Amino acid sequence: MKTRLKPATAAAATALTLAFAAGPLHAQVGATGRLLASNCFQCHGTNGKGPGFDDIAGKSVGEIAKKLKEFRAGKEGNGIMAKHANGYTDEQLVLLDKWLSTQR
């Protein structure tokens, strides 16, 4: 005999399934942001904070992406940061920015 779930139970089961599936997606965004930010560490230190150039760890969300977009637009000249910024899509800048904002 086949058991059928009540509509409310089926909806709850679907919601739980989606909630658990979102966990790996959130982890992937973090992993992708970290991978993208790994290019920054040679100059800005491990996790964006350390000896070298400006600390980029722990900035507010949006601050790094905004600055990189300014570099990309040529507002800071045509230096190394402009060249790095041109290597990222807008989506990648957001992922990188979000990850760096979580670093302390």
The other form holds:
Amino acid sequence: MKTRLKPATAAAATALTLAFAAGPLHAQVGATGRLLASNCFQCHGTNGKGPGFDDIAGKSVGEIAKKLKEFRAGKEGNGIMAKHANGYTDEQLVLLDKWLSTQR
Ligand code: HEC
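Structure of the form predicted together with ligand HEC, please, following the form predicted alone?
Let us now look at the entire complex, which starts with that chain.
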């Protein structure tokens, strides 16, 4: 699969790769994932734990990213989430997913 990256995203991906090599990857995923996920809390509650629409925190790794890809493909939902999911690259969906999965 070919993914087009905007320069800013490519830079973020590079930073992430460097973080892999440097060590505290968890912290890097955490900071970026949390920033990305802050956009979700208006509807899904602080830290994704409601009140609001479906609870999106504390799912197993991969679940949220899978759902968001289904929304993006138009296979799921009423359109609200398709619009949101479309705004993120695959890499960003993974960061979102990883961070949200750590929220209990
Ligand atoms: C404008 C409000 C709004 C925002 C912002 C929003 N969502 Fe949603 N989300 C919804 C609604 C409404 C539903 C349920 C309706 C549907 O399935 O289309 C939903 C459903 C979901 C589901 C499915 C949950 C399940 O158990 O089936 C996931 C996963 C999800 N959202 C993740 C996210 C993530 C991640 C973000 C941030 C990038 C986000 N949402 C931002 C409104 C929102």
